[in-house]
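Only one chain is shown below, in structure tokens, and it's the form predicted alone.
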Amino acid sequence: MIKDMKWWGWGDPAFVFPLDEKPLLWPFIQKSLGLNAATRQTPPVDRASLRLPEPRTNAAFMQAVQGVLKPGQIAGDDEQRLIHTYGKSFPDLFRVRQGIVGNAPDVVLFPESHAEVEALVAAATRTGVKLVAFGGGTNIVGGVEHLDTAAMRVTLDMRRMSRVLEIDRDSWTATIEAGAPGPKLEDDLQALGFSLGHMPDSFEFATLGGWLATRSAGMQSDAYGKIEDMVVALKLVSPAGTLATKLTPKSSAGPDLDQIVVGSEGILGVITEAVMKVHPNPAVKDYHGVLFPDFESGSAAIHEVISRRAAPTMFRLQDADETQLAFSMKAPSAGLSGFIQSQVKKYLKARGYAQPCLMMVGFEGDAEYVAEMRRKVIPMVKKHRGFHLGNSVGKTWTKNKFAVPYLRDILMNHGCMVDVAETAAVWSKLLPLYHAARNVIKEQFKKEGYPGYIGCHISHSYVDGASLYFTFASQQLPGKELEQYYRFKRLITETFMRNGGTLSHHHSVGYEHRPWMEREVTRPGLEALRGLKHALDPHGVMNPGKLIPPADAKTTSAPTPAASIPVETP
């Protein structure tokens, strides 16, 4: 069964973040953001008052659709149109919570086979309709919003194409339909004894096709790689026809077309299935907590372990601010347990752990492999003043790892801006970039006159570098909420670019990052992307306005994304 997220926020409509079970959390948030009883409340508009624009209809296209799909695969009701209007970035949620839904699709279609997708793309190409492929709707850079205002706008929800089509037990590969959401994909593979092992924060809702289209990274990518490292072959339905790559382990037959499709964000066509590397389902999953006196020590520990080719399944190092947030989510211990913890805190504080940084380190595999890796890695992190907390912290983290994004809904109800920004850099530039980004955002908090929060963690590590994932929050400026958000977005993105970071490590480009693309890939690189777009989608049917800036776009030293983004008023 397809599981839709709530229209006004993140995640399962039935799930409520358990704030009352975390008595330390709200006081921490109030102090960090300067909230009090007088802080304005900003709930979403009442659903009954929300009005979507009248849908436009391309009669020739809809006639073709009705010849391909069953009535139950065609949805023109306001509920489905609303759910498919936006992704889940801060500006997406801000607008929908204000009742701004002018870019809603005109109809949502639910194909159930590769052949149906081929027929729909061909019909759209003939009739001038615009198509956006939609997985779970978790995109946070504007990647699923319709921007074309003239043609009929159609969203293809791919989640009815979610089967594991074939398992090759000798080759450890699985052929999977691209609409498979994370939980179903893992359940189906694990029933066959295998796992993909790709678990980003969006795991509960995002799909295989969405991961491939955005070059996603999962929490366990240190061991299993990012999604582009897992793909072996795929099928892409483009307006020029179906591109199907060959199933082989490696090839030198020209540029790798799999890697051209991966990260293309739906602008070249619709990914319908992929052959993915899988591995036997791990018998043991063992996650541990380690405390460091500072971010530099934890970073050095990761660097040494990775350099010695002893990478665990996961490293996740939180800086001091993000560690404080994590500790505030823990229920305080009482009795003997509470006394012991208080003594440990005193001991650590006296030895330089006054503002500690928490690392989660995970090991997956059979019992022998996990024990061997633990014996290698834990002593190495201890060399860098890592204080081993054991695996009880890991069990708590594993239990709560998908709940944190729900906290943003609560903060938005209290007039707060909350969003994330991520990048990656080589080791020699990683810490200078980290400090530069923190400093520029903290300085902006001072300029705006509100206290704010910025935390960061290293989420994915490589021999040559690592990624940095920042979360920032502040009270909103009433009446200037989006301008304020894009000011912060521009500042942190500019800081990434000027300090050797990539524009995006795993959140992709959409339209939010589009103004910086020429600086990321150079003008010839953009021309190459435009050439690919023209070859596979000459009439601009697929996901218009994403990834590639217009040919006449001006490049400045400090692009302003807001200037190129359609911002409607209620």
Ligand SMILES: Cc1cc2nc3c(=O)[nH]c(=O)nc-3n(C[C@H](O)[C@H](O)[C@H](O)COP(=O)(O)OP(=O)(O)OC[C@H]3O[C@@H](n4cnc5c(N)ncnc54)[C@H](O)[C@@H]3O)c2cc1C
Given for the second form:
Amino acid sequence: MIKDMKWWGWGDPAFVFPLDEKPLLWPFIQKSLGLNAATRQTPPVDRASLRLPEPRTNAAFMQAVQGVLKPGQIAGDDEQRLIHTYGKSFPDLFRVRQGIVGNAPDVVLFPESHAEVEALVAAATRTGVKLVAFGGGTNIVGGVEHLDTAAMRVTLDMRRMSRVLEIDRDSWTATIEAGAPGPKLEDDLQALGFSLGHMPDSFEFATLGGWLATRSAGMQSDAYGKIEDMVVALKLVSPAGTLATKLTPKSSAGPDLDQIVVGSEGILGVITEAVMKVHPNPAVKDYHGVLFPDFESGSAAIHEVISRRAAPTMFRLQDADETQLAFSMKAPSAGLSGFIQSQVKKYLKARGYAQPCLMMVGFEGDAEYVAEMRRKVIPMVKKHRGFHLGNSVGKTWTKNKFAVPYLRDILMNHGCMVDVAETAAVWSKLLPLYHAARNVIKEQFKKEGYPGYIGCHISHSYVDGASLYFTFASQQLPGKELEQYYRFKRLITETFMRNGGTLSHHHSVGYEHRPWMEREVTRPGLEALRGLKHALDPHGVMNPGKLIPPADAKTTSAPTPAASIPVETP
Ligand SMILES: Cc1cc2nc3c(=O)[nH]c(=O)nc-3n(C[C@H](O)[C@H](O)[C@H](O)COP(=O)(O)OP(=O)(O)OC[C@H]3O[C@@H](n4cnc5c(N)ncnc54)[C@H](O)[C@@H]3O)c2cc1C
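What I would like now is the form predicted together with the named molecule, since the data block earlier showed the form predicted alone; can you produce it?
What follows is the whole complex; the chain from before opens it.
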């Protein structure tokens, strides 16, 4: 059973972020963003008033489709076209909430097998329609939006291909169909005693194929790796035919084609299945909170632990601003525990933790392994002035971890701009980059004369560096919402690039990051990508306009992302 998200926001239509249970949160937001009773309300347009463009049709293609799929696998209704129009970035949600849906697909198809995908890709190539592969539609860089303005636009929703096809208990590998959404994939594997252990914040809706196509990172990547570290073999249906890589643990037979397909964002073809490394389902999951007096101490603690190869399953270190936001989500404690907490707070304040930074550190595995890791890691983080809060904070975090993205919908109803930007850098550049990015956004809020929020956490850590994940928010500038957003996005991305960060650690390129691609990979690197695209998709059928800037694009030394954004006027 496929679970669709709400058309105007994030996630399960039945779930409402429990603001009432968090009495400190709204006052914190109001203060940070300058909201008050007079703040304008900006609900989404009424669904009934929303008009989708007249669908285009390509008779030859549709005739081929009818020969391949059953009627229940073909959806031309407005509901499905609307749900598949965008991903979930701020510009996506802003536009859909305004009723701007000119780039809706003309039809949505639901293949159920590798053979059906082969037939559909071949038919599209023959007849000249454009195909976009759609997993969960959770991407936030414009990955699933149709950009072609002439041909029929077809979206392939992969979620009916969601089975675990095979488990190899000796090798700890599983063959899984690419449309498997996180919860189904984990439930099916866990029923077999295994786990993939890939849990991005978008886990509830994102799919294996989407993760592979975007080089995704889950919360527990410190132990299990990013998705590209977990893939052993895969199948890609391209317009040039099916590319299937060999099931073997390692190989030196030329460049690694798995790694060429991973991160290809649907521009080379459709990933239909993959063999993934899995591990026995961990018996114990133990998450702890640790407070640091500042971001530097917490970052040094992570660096030391990781470089001494004492690898916890997860480190997540929030800076002071993000810690304040996290604390404001806590229900205030009453009675004795409230009293104890206030005493601890006073004690910590007197010892230099006035603006503390919260770290979550997680251990997963069998009981013996978890106990050993905890014994090793907790003393190491304490050496860096880490104040161990115990595992009750960890339990609360685990319980709430998938609820936070729902908060953005409430903020967007109150006229706010909210989005995220992420990067990674080597340790020697990480803290300078962190300060530069934070300062540039804070300065911009000051320059533009309104309050704003920026918080950051270290989300994934490696021996050689780590990933930084920023969230920024302010009130929208009425009538100039997208220009405002892209001004901030451009500033922070430029700061990443100038300070040695990658263009994206795990959100991929889509069209939003495209203007910086040449600076990320060099001109010959771009030419190599163009060559690959030409070899596998010579007629430009697959996901046009994503990842690779057009060959005639002006130099990217002065990127103008706004120019490349297909924003229609309402
Ligand atoms: C609230 C929120 C939290 C997020 N948290 C994280 C996080 O913690 N870590 C992280 O890595 N990302 C995160 N993301 C980003 C997003 O979830 C990831 O990019 C995810 O990998 C996309 O998966 P999907 O199945 O939704 O793919 P989609 O959004 O449907 O597609 C993404 C891209 O992959 C292509 N694609 C999809 N399926 C296939 C396929 N079978 N074959 C070929 N191409 C395909 C699409 O064409 C598109 O270009 C978050 C997003 C949101 C909104």
